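Just the one chain here, the form predicted alone, laid out as C-alpha cells.
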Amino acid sequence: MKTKPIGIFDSGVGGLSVVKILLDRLPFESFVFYGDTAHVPYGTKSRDELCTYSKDIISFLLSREVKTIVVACNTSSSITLPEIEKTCPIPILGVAKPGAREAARVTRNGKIGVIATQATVNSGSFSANIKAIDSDYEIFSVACPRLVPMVESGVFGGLETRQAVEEYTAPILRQGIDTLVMGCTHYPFLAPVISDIAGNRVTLVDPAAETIEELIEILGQNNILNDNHAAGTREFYVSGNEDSFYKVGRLLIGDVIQKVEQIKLD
C-alpha cells in the first residue's frame, strides 16, 4: 500500500503547481496525474458538469490503484469536493481549505484578497473557510477568467498578461489587502507578474504548499507514506490534446514529464 501512487487531478496544467511542490517534498512518492483538458476551463462550468467530471476522474484514478487523491483544482475543491469526499473510499483532499488556512495565518491586518475562477468566487468557499477561522477578517474576491487560458497556452508573462492582472487586482488592492490568495492552481505560474503588480507589502499565498503539508499528514496518519526511498513513477494523462499538455507542462516542471497519454472519460 505504501508504494502505491498518489492520484492528482485538475482541469489542465494548473495542477502541476501542486505536482511541483509534491516533487520537492515527497520525491519518493509515485503519482498519477489527470488533466481534464477537454473541459478546461472549469470556472465557467455548472455544478452538475463539475460533479460529473470529478466522479469520472476519481473512478479512473481508483482504477489505477491510487492510495489517496489530491483535487489540485480550486474550482473542484470549492464546489464538488464536499459531495464527492463522502463516497470516496480512500483519503481525498483539496486545495481550498489549506489555502484559506495559510491566508489566515499570514495576514497582518485581516484584509485578504482572493483571485480565482468565476465558479470559485461564486461558491464563496474561500471566504467561508477563512471566516470560519476568524469572522472578523475581510475578504475581497475577484474572478479572473482570462488567466487560465493564458497559462494553458503557455503564456506566463508579457504585456497582455500584465494588463489582465492589473485589471483584475486593482479593485481589491485598493481595499488595502496585505494578503492575496492565488485561488486557482494555474495562477502560481503567473506569480512573478502578480507579485510585481501587488507590491512587496502584499503576501502572495499559493495553496499548493499547505496542501502538500496536509497530504503528508494524511499519509502519515494512515501509515501509507512511502518509506521505500526508491525512485517514484510519474504518469500523466489528459482528456484533450496530449501534445499541447506535454509542451506547456515541460515548460512548467521540466523533463519530469516524459510521456502524456490521452484517455477520454466521457
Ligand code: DGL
The other form holds:
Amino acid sequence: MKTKPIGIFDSGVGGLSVVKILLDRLPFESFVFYGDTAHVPYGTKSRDELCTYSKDIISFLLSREVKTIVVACNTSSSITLPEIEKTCPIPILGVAKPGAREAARVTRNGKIGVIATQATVNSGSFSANIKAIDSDYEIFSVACPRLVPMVESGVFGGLETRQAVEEYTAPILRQGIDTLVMGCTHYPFLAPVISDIAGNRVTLVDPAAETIEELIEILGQNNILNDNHAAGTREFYVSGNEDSFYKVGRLLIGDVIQKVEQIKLD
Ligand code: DGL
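Can you return the structure of this protein in the form predicted in complex with the ligand rather than the form predicted alone?
So here's everything in the complex, that chain up top.
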C-alpha cells in the first residue's frame, strides 16, 4: 500500500502547481495526474457537470490503484468535494480548505482578498471556510475568467496578463487587504505578475503548500507514507490534446513530464 501512487486531478495544467510542491516535499512518492483538458475551464461549468467530471476522474484514479486523492482544483474542491468525499473509499482532500486556513493564519488586519474562478466565487467556499475560523474576518472575492485560458495556452506574463490582473484586483486592493489567496491552481504560475501588482504589503497565499502539509499528515495517520526511497513513478493523463499539455506542462514543471497520454472518460 505504501508504494502505491497518489492520485491528483485538475481541469488542466493548473494542478501542476500542486504537483510542484508535492515533488519538493515528497520526492519519493509516485503519482498519477489527470488533467481534464477536454472540459477546461471548469470555472464556467454547472454543479452537475462538475460532479460528473469529478466522479469519472475519481473512478479512473481508483482503477490505477491510488492510495489517496488530491483534488488540485479549487473549483472542484469548493463545489463537488463536500459531496464526493462522503462516498470516496480512500482518503481525499482538496485545496480550498487548506488555502482558507493559511489565509486566516497569515492575515494581520483580517482583510483577505480571494481571486478565483467564477464558479468558486459563486460557491462562497472561501468566505465560509475563512469565517468558520474567525467570523470577524472580511473577505473580498473576485472572479478572473481570463487567467485560466492564458495559463493553459502558455502565457504566464506580458502586457495582456498584467492588464487583466490589474483590472481584476483593483477593486479588492482598494479595500485594504493584506492577504491575497490565489484561489485557483492555475494562478500561482502568474505569481510574479500578481505579486508585483498587489505590492509588498500584500502576502500572496498559494493553497498548495498547506495542502501538501495536510496530505503528509493524512498519509502518516493512515500509515501509508512511502518509506521506500527509490524514485517514484510519475504518470500524466489528459482528456484533451496531449501535445499541448506536454509543451505547456514542461514549461511549468520541467522534464518530470516525460509522456502524456490521452484517456477520455466520457
Ligand atoms: N485550476 C482550477 C481551479 O483551481 C480550475 C480552473 C478552471 O478550469 O476554470 O479552480
